[in-house]
Structure formats: structure tokens, C-alpha cells
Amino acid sequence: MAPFVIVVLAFYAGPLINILWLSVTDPEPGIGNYQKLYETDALGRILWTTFRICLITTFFSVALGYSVAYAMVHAHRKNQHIMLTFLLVSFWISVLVRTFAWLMLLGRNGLVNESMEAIGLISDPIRFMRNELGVLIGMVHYMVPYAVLPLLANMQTLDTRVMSASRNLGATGTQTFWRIYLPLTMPGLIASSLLVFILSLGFYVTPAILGGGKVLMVAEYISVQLLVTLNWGTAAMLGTLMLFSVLALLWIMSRFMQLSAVFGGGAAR
């Protein structure tokens, strides 16, 4: 026993604790890295930049993946397995395939605006690259199978018969949704949103591709503090936020829903 948690401790605890160090000592001692959240307003941006795009995401991301999640549930078993693998799929294609793919799709001369102005609907090729609409595309189609999960394992935990009633008391399909399913399914939908949002604060190659360096997040800036500017500092410094701020959600993830039920190790609450 004692080996493996040494490696574990090696390989996942001393990467950490270095970053924790350097931010607080390169290039001198003390927190001066941290005073440059208020002092630096670039950072500031960024940040905003970040937290803006990841919570665009995170919304739409759960909304199309409670309606693919919701599908699954109340499809026919052979259609059920059909989704599922579809669902699984997404998860093995590799996410520069995907956005070098929407990069195709969404140039001046790609599929999409060629088909727009071949119908009519545009006489001039949107720009949906190098800005924030390009980013979200991509963001949102890589996010919506990570939604799926927390809220197809809690959708599957739910007593259908509690619908049933309602529905034999009087109350319409619309009004059995908002009043008993949709309070219902809240738990899966907070962990849903808390794990779109948590995995999209790290997000890199699709920002980095899609926005052209136009559309800054803070895993692009600490790339360039890491590799350009030798500000290894600063870039401790943002990765110790994100590591806080993303243990933060998963503690608060955790009062709804086990982390392993995310990924199907077990049931919802």
C-alpha cells in the first residue's frame, strides 16, 4: 500500500504543491503575484472573459443536454442504446478532431455560410471565427455529452409512478413537468451545470483554434506566461486559482450528487 501512495503522491501531489510554491516565490517571495488580480486590469479581462464564456457554455451546454438526457430516458430501449453509443462516441473523438472539423465548417468559405448564401439567407459570409460566437459553438458542441451524464443518471433513479399520479389527479403533461419533474431532476441539473462549468474553465485547444488569439481565456493566457513571457510566476498563480476555484465546485457538486454517479459508478441521491 504504502508504494502506490507514494507514487500517487509523487506523480499528482508534488506537481501541485510545486505550482503552490512558485506562485508564491517566483520571481521573489512574498504575494505579489496575487496583487496583480487588483493591480493588473488585463487579468482582470481575462478572468471576466473566462467566467463570461464558461457560464454562455455551461447554460447551453445543460439545456440541450437535458433535452438529450430527457429523450434517452423515455425512448424505447433499442433507441436508448442507439443514443448511448452515439453519446459514447463523442467522448472518443479527440477534441482538436472536433474543433478542426467546426474550423471547416465555420470559415468564410465553409459548409455553413456556403449553404446560407446558396438558400438565400445571407448575402454576405458571417464571421463566425476569431471572436466569442466561434468559441461557444465549439465549446458547447464538446461540453453537451459531459451534461448528458449527471443528468441521465439521475433522470434513470426517478419513480415514474410519482408522474403517473400526477397526471391521474388532474394535471396536465405540462404542468406535471414544471411542478414534479423538473424539481425532481434539480439535483442532476445542478451537478450537470457544475461539472460543464468546471471542465470549461480549463479549456485550451478550442479557444486557442476557433478564437485566433482574438478571444483570450485564462488556460490560453497561462500558456503564453508559460512559454513566452517566462512569467512563471503569474502562471502559478492563475493555476492556483482554477485548481481552488474548481475544488470549490466539486465540494459544492458534492452536496448533490456523488461525484461517482457522474460517470455512472453509482446512483444519484
Second form
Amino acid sequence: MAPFVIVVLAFYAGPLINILWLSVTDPEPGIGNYQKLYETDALGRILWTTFRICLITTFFSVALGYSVAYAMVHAHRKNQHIMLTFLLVSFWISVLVRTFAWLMLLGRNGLVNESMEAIGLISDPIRFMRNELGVLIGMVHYMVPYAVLPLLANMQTLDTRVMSASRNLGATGTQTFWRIYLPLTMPGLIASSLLVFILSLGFYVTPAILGGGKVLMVAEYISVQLLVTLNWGTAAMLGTLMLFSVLALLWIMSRFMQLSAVFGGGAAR
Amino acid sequence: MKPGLFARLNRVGAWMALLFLVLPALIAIPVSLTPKRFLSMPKGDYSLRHFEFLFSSPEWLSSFAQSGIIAISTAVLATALGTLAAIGLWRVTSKYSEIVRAFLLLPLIIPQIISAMAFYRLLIPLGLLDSYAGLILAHTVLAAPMVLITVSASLANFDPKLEQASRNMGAPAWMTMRRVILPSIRPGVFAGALFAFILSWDEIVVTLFISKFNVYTLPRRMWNGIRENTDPTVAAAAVVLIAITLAAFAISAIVSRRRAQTALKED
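Same protein, the form predicted in complex with the partner chain this time rather than the form predicted alone?
All chains and molecules follow, beginning with the one already shown.
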């Protein structure tokens, strides 16, 4: 255990603290970097875009994820196996490959536009890319497996006799779902939403490519600050904000679900 | 209990959602077969020229090799670190061990862009920017938590009495480790190594920051290709990556099935 702790301390926690430190020392000591949040309109806009996109992504990913997790838990064993395979295969396909695929599908002459034109659904190609729609499609596609795993962990532990009891007492299926099932899955639902939101906050690849520079989110802005304008102070400030948001959300998440159960889901199969 | 209308509708929806997850990636296959020089769907005629180029271009081949070297080194180091940490945390159960575990899992959950910044800043003074050592170091820190998770999952099913028995019969600690503990958690260690490999092999965000000319990994080359958005070689590379992912996935499925079978026999 000791070597790993030392490695993480020296090569990870140390540098992270260095970033926090930079945010109040570069280019000059003080909270100048944080003042920029109020003074620069662009920064506020970027934070708002990021927040909005993360929220919408979370909503759709968790809605789809809930449906998938529900169907998986209630499917026959064999189907359950196929569904899990689909889920994990998509989980493991490289994010670059998936983003590239959406580029092919959603472009002006992409497969989606061409097929919709061919069957006469639309006369002019729809703009899917270089806007928020494209970013959202790519992000939801990436996040659904992450949304499913905590929900699955939660739903598998439910006692199905409670639902049967509800049905036997005369409740309809819909009533049972809204009054019994949904409240019982609330911890999973919250954990899943928080996980997707956290991962969306710092997501870089898909927004950068499918947004085509038109949809600027915090992660991409940080990378521009570091690699193009060499503005470490602002980048560190944004990184610090993001880091504390993530840690706070993680802390909230740990109140609803054991974190190891959430993360174990992805790896332990 | 007969499924209601809602459940049946939901089942259809869930299958469609799963298809939505898996199918889009497959578009890389037809695009990689286009005979044209630019990214396009092949219309009736197919060609393997982009695969030929992929496997004969020195740039792409060197990226494959570099990614391979980095991913294998990462897998070895991360597996060693993660396994030792998992065993340590499993043996020492105090109120602090959960905090330590959470701390060790941080690299997995903290946004990669922040990790990228931290590593960038770390590697400048060490002189390891744009070097194999720098990339392997960064990827190891990111991948070791993955190993910690899989090995911990294996250890959860391992009976601590076996370890005590071995120690009571006079086996020294290293022998207990090698002959008793390691064999029973081997599937978890193996899965962890595989995940560490894939994580490093795919990693792009940190790599974008800490590599430049000397080290030019496969994801980095793809990233540039995708941004320029013209070269169908990227599609061919994507197909190869999908194939590798599916192969790794199949291997891990076979291993875990074999593990399940041995577990059944032991019962």
C-alpha cells in the first residue's frame, strides 16, 4: 500500500496542490484570477454554457440509463447477458473512435442528413455539428453507460417482494412504480446523476471536436489558456473551481451510495 | 408477475438505447473502405488502400509501437502498485483505510483536464515533458486505481482464514503472498492489468499536454487527424482500435467465465 500512497502523493496530490497554489500566485499574488470571473464576460458565459450542457446531458443520460437499467434487471438471464455486453462494449470503445463516428454521422453530408434527405424527411441538411446539439448528442452517448452502472447496482439490491406486495394489495403497475419503485431507486438515481454531472463537467474530447470551437466549455478553455495563450493563472483558477465542485459533488454522492460500489461497477464484471 | 404495458414499452426503448450506444461506432467500418482520398461513404466500390497505408506508413506504425510500449509499461507498473495497495488495504482495516482508498481512487474521478494540468506542471521541472518516462509515469498514476478496484473486488471473495492458515503453518509472508494470496486473486489482477493497458492505450487528454514531437501516441495522431477532418486513414485506425477493444473484451469475458466455472466446481 505504501508505494502507491507515496506515488499518488508525490506525483498527483502534490502537483494538484501546486495548481491550487498557482491560482492565487500567478501572475501575481492575490485573488486577481478569481476577480476575472466577475470582470470578464467571456468567463461567465463559458461557466454558464458548461453548467447548462452538463445539466441537459445528465438529464438525458440518466433518463436513458434508467430505462436500460430497469429493463436489464427485469430481463431474462440470457437477455441480461446480451444487454450487459452491449453496455460494456460501448463503455470500452475509445472516446476518440466514438467522437469520430459522430463526426461521420452528423456532418452536413453525414449519414444522418443524407438518409433523412433520401427518404424525404427534410429538404435541407440539419446543422448537427459545431453547435450545442452535436455536443449534447456526443456527450449523452458517452455518458449513458456511466449512468446505468450505479442504477444497476442499486436496482439489483431491491427486494422484489415489496413490489409484489404492492400489486397484491391492489395497486396498478403504474402506481407501484411511482409510489414504491421510484422512491426505492432514488439513491441510485441521485448517485447516477451526480456521477454523470461530475464526468461531464471536465469532459474535453467530445465538446472540443463536435463543438468545433463554437461551443466553448471550461475544459477546452483551460486547454487554450495553457497551450495557446500560456495563461497559467486563469487556467489554474478554473481548474481549482472545477476541482472543488467535483470534490463537493463526490462528497454529496458518498452520502447516498458507497463510492466503491459506483466505481466498482465499471471495472468489476 | 406478467409485465405491464409500461414494462414492455420500456424494454423496447432500452434495446433501442443499447443499439444507440453500440451502432454509431460501426460507421467507421464503411468509411474506412472508401476508395476516395477524403472522408466519405463508399458508394458501391470498396478499397483497402487506407488500411494498406495505415500499416505501411512509418508515422502510423511508430505511433502504434509507441502506444504499445507506453501501455505495456503502464500496465506492468500500475498492476504492481494497485495490487500491493489492494492487499495492504485488505489486511489493514482501520477507520482510515476507507479514507486512504478514496484518496487513491482520486486520479480516476478528478477531471482529466485537471490531471493534465497537474502532470504538465510536474514534468516541466523534472525534464520529463515529451518523454516516454513522463507519459508512463502519468498513465500509471491514472491507471493504478483501476487495478486497485478490480483486485479489491477479487479480495472481497477471498477467505482471510486461508492466509492465517498458511502463516500458522510457518510460511513466511512472501511465500504466503506468492503461493496463497496471488493465485486466488489472479483473475482480478489480470483484469486490472487489461484495464490499465486499455486506459493508457486510449488516453488522450493528458497525452495532449505532456507529449509533443518525441512521443506521438496513436490517440494523439488520431486526434490531429480528426481535427483536420480529411484523412480516411483515421477511419482505418478507428476500425483497428475497435477490433482491439473487442478482442480485449472477449479475453476478459472468457477469463471471467472460466473463473465463474471454477467457482462452481469448488462449491
